[in-house]
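Quick heads-up: it's one chain on its own, the form predicted on its own, in structure tokens.
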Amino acid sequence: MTRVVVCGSLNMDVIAQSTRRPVAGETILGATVSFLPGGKGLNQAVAASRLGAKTAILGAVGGDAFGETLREVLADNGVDASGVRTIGKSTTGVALIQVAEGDNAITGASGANMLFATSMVGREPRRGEIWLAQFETPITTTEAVFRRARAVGARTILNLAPVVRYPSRLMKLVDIAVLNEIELAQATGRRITPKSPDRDIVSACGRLGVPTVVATLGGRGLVIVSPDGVTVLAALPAKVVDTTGAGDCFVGALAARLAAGRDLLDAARYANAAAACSVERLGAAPSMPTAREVAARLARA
């Protein structure tokens, strides 16, 4: 098995659970609040590590208590955090998450995440490794890292989340792109909804300029567009508690399975099952399943 290296964000998630979301100007009482580790980079690294991959993360935290807590979480989950830099004059990233009716809305305060510069990347890619990034850290850093990875024969996965403006040349450095239907619509300018036919999803994927695109569609499942053709996988049944981090779970599981030498379709099926496990628990990083749990879910499929 090769190593998964995640270049990405680390946040403390402040989660408020309520029966519904307030409308503008309204106050709702009776919510419960949890402080849980998150950030797309941390979530994906924890997911990959729990599923058996040797995993490292590169990123930045602030010189505060949240940053120390996140380092402890990574250590507890077997993730190599030696590449996480502490920026003393900044704050650790925070995500404010409203959970209601099994869905979520997120507001992020990037803090140290957006200060993670190329000069802070202390690890060089190696041939065969899986290098994974998202859009919660500077694009210039991601581009530089992916360029190095490609130069030595490492495999690159980009999770286009959340969608921001990016140079088209970045896509030429990406082997696999993963994004949901909202992100697909934003990245391509196409009108994509949860009810869009598969042909519209496939057409939009083709506009990204990436050899392989995986479009995750929530409860509907996912569509894979690759040089081998188009594959549609249905979502697995789940008792949804909180969808926060489900996409990150999918990406981390996909990377872990590819690092284990599995092909794309096998990795996608595995990641689909992992995501189904994750939505049945509260939180992002804490909801990431173990290999045993994913195997049990696949056995019931």
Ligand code: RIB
Contents of the next structure:
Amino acid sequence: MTRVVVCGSLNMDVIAQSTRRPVAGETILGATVSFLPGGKGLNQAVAASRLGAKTAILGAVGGDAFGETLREVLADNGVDASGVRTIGKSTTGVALIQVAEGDNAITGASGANMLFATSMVGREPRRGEIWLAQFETPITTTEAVFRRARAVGARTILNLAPVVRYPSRLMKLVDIAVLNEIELAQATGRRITPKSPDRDIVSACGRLGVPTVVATLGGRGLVIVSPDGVTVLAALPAKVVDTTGAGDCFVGALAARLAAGRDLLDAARYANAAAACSVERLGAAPSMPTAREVAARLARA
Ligand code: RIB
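Can you switch from the form predicted on its own and show the form predicted together with the named molecule instead?
Below, the chain from earlier opens the complete complex, with every other chain and molecule after it.
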């Protein structure tokens, strides 16, 4: 098994659960609040590690108590956090998450995440490793590490979340892109909705300029567009509590399975089952399943 290296964000998620979301200008009471570890990078690293991959994370936290807590979470989950820098003059990333009606809306305060410069990357890619990144840390850093990864024969997975402006040359450094339907619409300028027909999803995926694209479509499932063709997988049934981090679970599980030498389709089926497990628990990182849980879910499918 090869190593998974995540170059990405670490956040403290402040989650308010309520029966509905307030509209602009409205105050609602009766929510419950939880402080749970998150950040797309940390979530993906925890998912990969819980599923058995040797995993490391590169990123930055602030010089505060949240940063210390996130380091403890990584250690508890067996993730090598020696590449996480502490930027004393900054704050650890925070995400304000509203969970209502089985869905979530997130506002991020990036803090140290966006200060994670290329010069702070303390690890070189090795042949065969799987390198993951998202869009919650500087694109210049992602581009630099992906360029190095490509140069030595490591594989690169980019989760285009959340979509920001990026140079098209970045896509030439990506082996597998993973994004949801909102991100697909934003990245391609196409009108994509959760109900768009598969052919529209496939066509939009083709515009990204990446050999393999996985569009994750929530309760509908996923569409994989690769040089081998198009594959559509239905989502597995789940009792949804909180969808936060389900996409991250998918990406981390996909990477873990690829690191174990499985092919793309096997890895995507596995990741689909992992994501179904994750939505049944509150929070992002805490909802990542174990290999035993995913195996049980696959056996029931
Ligand atoms: O994808 C979910 C994650 O997005 C949350 O954990 C939050 O921190 C934001 O990064």
